[in-house]
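Just the one chain here, laid out as structure tokens, in the form predicted alone.
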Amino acid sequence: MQPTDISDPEYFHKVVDCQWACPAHTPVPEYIRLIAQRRYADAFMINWESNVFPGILGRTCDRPCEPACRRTRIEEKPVAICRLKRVAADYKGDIDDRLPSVPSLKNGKRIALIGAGPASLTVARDLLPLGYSCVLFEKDPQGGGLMRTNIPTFRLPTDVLDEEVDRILEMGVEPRFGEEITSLTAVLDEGYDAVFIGTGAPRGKDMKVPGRAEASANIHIGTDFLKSVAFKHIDSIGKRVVVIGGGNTAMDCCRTALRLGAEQVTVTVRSPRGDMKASDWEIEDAEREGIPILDNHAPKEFVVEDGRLTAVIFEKMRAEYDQNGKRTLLPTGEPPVVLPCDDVLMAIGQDNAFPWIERDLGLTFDDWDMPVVDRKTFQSTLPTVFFGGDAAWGPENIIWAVAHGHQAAISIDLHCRGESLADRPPPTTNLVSQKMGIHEWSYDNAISHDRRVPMPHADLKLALKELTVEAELGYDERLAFDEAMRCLNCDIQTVFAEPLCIECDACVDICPVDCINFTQNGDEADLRERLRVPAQNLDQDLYVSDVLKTGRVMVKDEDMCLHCGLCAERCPTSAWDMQKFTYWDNQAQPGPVHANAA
């Protein structure tokens, strides 16, 4: 293998597993260290720079960072990254003086943002400081999109949502709330320099099952139900409720039904429990509130008596998987299951809906009636129109919408400057030694063996009485410190200097996970098998040195390394050094004010 090029910004970025897994590439270990130092405002701003909605995401994020957490190499539970993000938001104090300034002299370019969800708000947040004028269209009376209409207040309090949405609106967005766009042509005719469409996936899926039409008065589409609750159009529900679906929307529906007065709520899923799309913690919260989840139940008929829904009949299923993992659901032949109910909440997925986009504009749609969008630039086939969030490729989650918004803002900026959309700004990186003394580092490199800190919850009897009682109370400062100390500081990299190495193998002897090797070089497949602990995870790289004096090379399995720093402490010649790697993902960059600036 060739020597590893650690100057490649993506090399060490990939080693910081949590940041690599985050769609917005938030510098997770950095803000966790700041929380441990009780520098909450600093931790908040690091989050705000990348993920834009720390308080919201600290409560609702799908947490792709946590399954990637290196802590799971040594114990079952990852660091509670999401919950620590909330700590930064809860304890930040006043951060108004840290926000970017927005120039009063605009650059003459006007951007239309359709839909006031996280993707559009991120685009506005990135473009306003560059002098753009942003006009935000939203059919609802307030901003936030599906964050407001589909996430119940017991998970996301209204004041948290309002604060983070208003922070962006107050940067100078021109809001047009209560104004539904019915024609893209009409928007384009207003002469905007670019249009960003971030309308989400607003249409809940339905199903064709016998009795569906007859029982329609008591069958509610999950997303519509949650929206009606959010805007206080619904304040009650039947005593017996069946929720059909296994995603996060289904979990929100069942927990909301309890708080509206339902006495018996049951969730049914067609698939096996392990295939449910809902996040594990969402399932745990529903079950903690006493809601049973019946898997392998496929709805076959809605029972209607005297014109009213009385039950749902389900067929029991079993799953078979082929060699590629493709699943087929087959009936078991068991007797049908009858669940009596007064109301059904249907949460089986969401679709995009673009009836307001004319099909003669030069904007191409695919066979699924989705716009054709470039996955790097977020530009449609109509050069002035960009998409992001759920509107681009279907339902995802808030953090993905934020990531889309950042990249779309870059593209819109380049487009308005008349520059190539492929010429994107590079990430910002830095690599700095953390050495303070022979055996002293500028960070705490002790590996805590503490278990993950449980999240305190509100008293269940109180929580189930009111929609506005937040179910999770959040960590206090003591709990936050304890959890922050579980972080392994994966952004503090082990950097090897071949000229200083005397090949004493002291680092090999002291490494607690046997990830350092001195061996003969070879091709990657051969080398991975010859290491002291074979490197089986092909998704993580090997760190390979240049040839040493004995003809051997140093090979370190980045997947195994715990970043404990023992190799650097033990090395008699300082061939190993612990260096802090900083990575900021690319965002829209300041540029010259256009000649037609107003």
Given for the second form:
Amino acid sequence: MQPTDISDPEYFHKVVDCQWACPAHTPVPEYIRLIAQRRYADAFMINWESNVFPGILGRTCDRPCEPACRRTRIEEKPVAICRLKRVAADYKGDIDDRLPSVPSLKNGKRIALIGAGPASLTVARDLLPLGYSCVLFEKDPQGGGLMRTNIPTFRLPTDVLDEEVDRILEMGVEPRFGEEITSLTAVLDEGYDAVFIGTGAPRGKDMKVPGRAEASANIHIGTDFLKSVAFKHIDSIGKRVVVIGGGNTAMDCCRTALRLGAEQVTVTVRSPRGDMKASDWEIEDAEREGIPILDNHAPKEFVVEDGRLTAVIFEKMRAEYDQNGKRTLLPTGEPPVVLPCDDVLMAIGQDNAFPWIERDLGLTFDDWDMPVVDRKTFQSTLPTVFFGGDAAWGPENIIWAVAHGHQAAISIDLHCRGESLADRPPPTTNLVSQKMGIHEWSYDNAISHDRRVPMPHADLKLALKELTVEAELGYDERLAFDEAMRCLNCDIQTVFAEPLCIECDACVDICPVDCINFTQNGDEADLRERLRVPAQNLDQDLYVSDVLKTGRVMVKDEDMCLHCGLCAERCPTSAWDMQKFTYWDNQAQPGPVHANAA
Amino acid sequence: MTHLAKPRFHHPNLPVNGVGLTRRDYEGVVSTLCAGCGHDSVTAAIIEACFELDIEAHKVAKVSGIGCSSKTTNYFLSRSHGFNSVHGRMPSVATGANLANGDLVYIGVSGDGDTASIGLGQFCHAIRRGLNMVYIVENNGTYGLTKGQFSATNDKHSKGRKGADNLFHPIDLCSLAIELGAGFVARGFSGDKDQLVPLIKAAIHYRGFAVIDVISPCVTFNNHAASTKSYDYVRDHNAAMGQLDLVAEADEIRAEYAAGSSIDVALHDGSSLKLHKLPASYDPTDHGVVLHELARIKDAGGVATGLLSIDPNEADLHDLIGTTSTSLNAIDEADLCPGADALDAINASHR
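Same protein, different state: after the form predicted alone, show the form predicted in complex with its partner chain.
Then the entire complex follows, led off by the chain already shown.
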């Protein structure tokens, strides 16, 4: 293999598994270290700069970082990254003086943002400090989008949501709330320099099953139901509720139903449990509240008696997978299952809908009637119109909307400056030795063997009484410290300097996870087989040195490295060094405003 | 030394041996030696050899004297028996222990000071007695604990770190051991585990006195350009006397060896040693040939490594003096202390 080019910013970025997996590339280990040092405001600002909604995401993020966490490869559970983010938000104190200043003298460019969800708010947050004027359209009376309408308050308290939405609105957004856009042409006619569409995927899917129309008074689309609850249009529900669907919306629906007074709530899913779309922890939370989940149940008929829904009949299914892993659901032939009920909540997915975009504007829609949007620039075929969030390619999560928002803001900025959208600002990176002296390192490299700290929950009886009682209590400072210490500091990189190495094997002998090797070079497949422990995780790179004195090369399997620094501790010549790798994803900002931790 | 505890986490795919243990299970406490010390590599080689041989730690006794090397018995097989003895007196302790219980594997770790100076007499007599043990000398040619004076194995005209000349002839422990009749004499290099691990495994299998002189560079005091015990010098002057494979009884021999260049030695336990890639006319069972060849290589500035000499007719102290093969802790009290009458009978037989 060729020697690894560690000057490529993406090489070490990939080693920081959590940051790599995060759509917004939040520098996770950095803020976790700050939490351990009780520097909550600093930790918060790193998050705020990168993912804009630390308090919200610390409670609701789909956390792609956690399955990626290195810790899952050496023990059972990842670091509770998401809940540590919440700790930063909970304990940050006053951070107003750290926010970027917004120039009073504007640059003369006006941007329309349609839909006040996380994508549009991110675009506003990124563009306002650059001098743009941002007009935010929202059909609801308040901002927040699906964060407000679809996430129940027992998961996301209103004051947390308000704080983080208002923080952006107060930067000088011009809100036009309660104003539903019915024509894109009308918006364009107002003469904006760019229009960003972040209207989400607001249309809940329906299904055609016998009895659907007759029972419609008691069948509610999940997202509509949650929104009506959020705006207090609904405050009660039948005693027996059946939820159809296995995604996170279904989990929110069933738990909301319990809090509205339902006595018997059942979740039904067509597919096997393992294929459910809901996050494991959301399923766990629903089950903790005593809600049974029946998998392999496909709705067959809504039973209506005397004009009223009385039951749902399900057909039992089984899954078959062909050679390509493609799933087919087949009826088992068992007798149908009848679930008596008063109300049904249907949460089987969401669609985008753009009935308000005229099709003769030059904005191309594809065969599925979705706008054609560039994957990198978020620009539509109409150069002044950009898309992001769920509106771009269908339902995702808040953190994706934020990532889209950052990229769209870059594009809008470049577009307004008349520059090529392809010339995107590169990430900001740095690599600095953490050696402070003999056996002194500027990070805590002792490895904690502790198991993941369980999240404390509110007393169930109390929690189920009120929609507004937050189910999760959050970590206190002590628990947060213990959890923070589980982080392996994957951003502190093992950097190898060939000319210094005397090939004494000290690093090989001390490495607790056998990831360092000195061996003859070969092609990648061959090298992976020949290591002390074969490197079978092909998603993780091999770090290969140049040729050493004995003609061998150093090969390190990045897969299991604990970043404990023992190789550097044991190296007599400092051929190994532990260096902190900083990676800031590109944003449309003149300069970073984060508090740079030492 | 390091101030960090080695994490207990290990690679999930770490191989497991015949007794259900991983390599990590054979470790001891974290070394307090200098970073890069060759001794730590020897420790790792011992760990690897014991792991590969499916040895159970409670069937091993680690014995050592004084010095950097003698500290290392603490760094492997933390669940074994151990005795850290007086300077140079490890062979006496090992002899006593072995006579009381011949069922254990005795691994002695010593250094060039502990063996070639203060313990030279003990070393010689343990060899004479044919004590069944593995005697590893971690040989760096210097007194590391007392800040780098020349030791008795340091080559004449090798220089100290600050340029001082060594005026005295070295003691070649391997030649000495062969001269005194050691059954298994090898030399290894801490920087070459591919060679060292099979040597240690073979030494453990060998019944009789097995000495391995391991050149183990002192990174702090004797790893400079004018040293003959540095990583670079040994790598540049290494003359490997064949390659050794330990073939366990159950193993079938898979490798093909060129005819005439290999030697097989059957061991008492059914395993055998296969030596191949031997230099032409080198016969490790012929003391005359071996001593002549070692002298020739040494005079040319080379470092002969590998299994240098082997006596195929293994015999240990128990065989020689006819003691019981049962360890004393397995003999019941009546047989172990037969009483005054038995003693009188013995005394009477001498009158």
